[in-house]
Amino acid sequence: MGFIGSNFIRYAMRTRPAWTIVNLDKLTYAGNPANLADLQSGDGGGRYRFVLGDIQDVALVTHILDDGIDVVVNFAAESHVDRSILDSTPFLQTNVLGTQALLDASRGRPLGRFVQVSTDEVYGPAPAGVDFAEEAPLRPTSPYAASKAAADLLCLSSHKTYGTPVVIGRSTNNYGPYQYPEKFIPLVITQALENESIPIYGDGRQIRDWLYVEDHCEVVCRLVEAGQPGEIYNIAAGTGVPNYDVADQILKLVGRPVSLLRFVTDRPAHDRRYALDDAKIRATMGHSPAWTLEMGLEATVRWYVDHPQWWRPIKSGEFRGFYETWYSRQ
């Protein structure tokens, strides 16, 4: 019940009324049962079921697939780059071995699709003026990105070797409701709402392409329905905004001073710029983002303002220990 996965379930339940969804989740630190509590309590109308478990458990995954599952969408991932620098082991276990287990359990089954949710970070930093297309070489620079690149290669090899109907979607940075507050945008929002200092790496001019999570969810739905097995699809918003400017926009939305921003030592191997060429998915799926950055930031800020009961307990628990450990190193 992580950030993108829980948003996808909500979005698919709302926009694809014929779908029934089984959610397998280990509930690690960023997995929050509150994200889908209403569906779990019965609001899903019998179309949603939660299973507590690990995607590395091939026997469990096999049992679930035996229950008539015809599509697998793999959102499961350790995804915070900073944590991968401190300890890459969980990233290899979930992102690589977990993907392998899902592929092994899927082998030989009459699946319609196996959708692998990936990231633009597998390409590494994009030089100024360059937007990476799907054929670009993989040059990951963090343990997290390397684990996702390895998972993508496992998926493609499973398609070639066993005919697994793998479809890979590589998206730019997502943001929106239910995002764990260690990530940049919810960190800025929640720190600002509490009038606490906001750490900004280096000079704050790292460029990211911010994709509102519902735009990503719609693309994943289309990949489930019409993605071509063996193909990779870049998913982008086309924003390309420096982190400092995003933080400044958020501070204006919540009415807090820019003096809350605190520049800290840049993290190791911090990619300066990410940028994707998403012409393929626009042409083949007819998709273009519905949310501008201004619309998405306003909606996201409003959600965090309206849901302090969701994020305040998080920030007083495991999050606090990581935050203090990590930023004391900066």
Ligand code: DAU
Contents of the next structure:
Amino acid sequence: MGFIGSNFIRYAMRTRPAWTIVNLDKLTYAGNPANLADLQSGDGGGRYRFVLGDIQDVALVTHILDDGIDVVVNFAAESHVDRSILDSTPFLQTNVLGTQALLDASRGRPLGRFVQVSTDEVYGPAPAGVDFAEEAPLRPTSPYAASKAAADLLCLSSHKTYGTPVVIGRSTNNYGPYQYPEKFIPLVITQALENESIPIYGDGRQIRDWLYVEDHCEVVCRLVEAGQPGEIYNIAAGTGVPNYDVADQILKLVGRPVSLLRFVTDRPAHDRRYALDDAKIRATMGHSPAWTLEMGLEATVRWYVDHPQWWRPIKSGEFRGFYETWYSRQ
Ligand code: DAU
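Right, the form predicted alone is done, so what does the form predicted in complex with this ligand look like?
And the full complex, kicking off with our chain again.
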């Protein structure tokens, strides 16, 4: 139960009362059962069911789909760029082979839609003044981004070859409750709360377009309901801000000094800027984000302040080894 998937399930259970959801999850390091501790199998009058398993297990996926599933939404992914630089194998396994296995199990079925949750990283860095539209070439720069681009191409080829009703959503950086503290925003918040130094890569002027996770969840719901098979939809927030400024805003909210910020060795091939043109989703789905960055950061900081029991065990557990390996490299 990763970050975006668990937020999506909670959001869809609340806003789409006619839906029944089966959650297939392998529970890797970032797939924490505590992300959906408030929702148990059988909850919502039987509208929610959890199955422990791997999307690469075609027999298991086939068995689940046989149970009357009409829409597949693929949130399963290894998602941290830095980890993909240390070891790309799990990225290729889950993101590429896993997506292909889901597509194989879905082939020839009367599915309504197969929604692939993708990312703006497939386009690579956007030059100043350019917002990439869906037709922009794919120029991924990290093993993670390359694996997501490969998955998108497999989805599109499955649509063309077998008629699988694939719909792809490519979103900008998400943030919000339940995000694993390896990612920038929860890392800044939790380091600040612990009065620990906060690593800023390079000069900290890299730009990301921060999308509050609930806005992303609403778009995925709309893609499930009305996405056009074979189409790609960019999902943006329009909040392009340099990393340093985001960290600065968070420090103000948490009430900690900027002296906690520490400039460290940059990520190799660090994409300088991401920016998407989301005119298509606005025009076809009538979507525009409800959360400003200020609102989203405030809600996110409040959530981490209120839930130390969720993130403290992660930071003193699995995360620690990765942190020490990654941030001690030169
Ligand atoms: O753009 C969408 C993508 O956003 C998703 O597809 C990825 O799964 C997700 O990990 C995220 O990728 P980023 O590399 O942009 O996110 P991350 O939170 O790792 O970093 C955000 C920015 O902050 C990026 O410019 C790198 C910088 N950064 C990150 C970390 C972890 C730092 O300066 N220091 C850090 O310690």
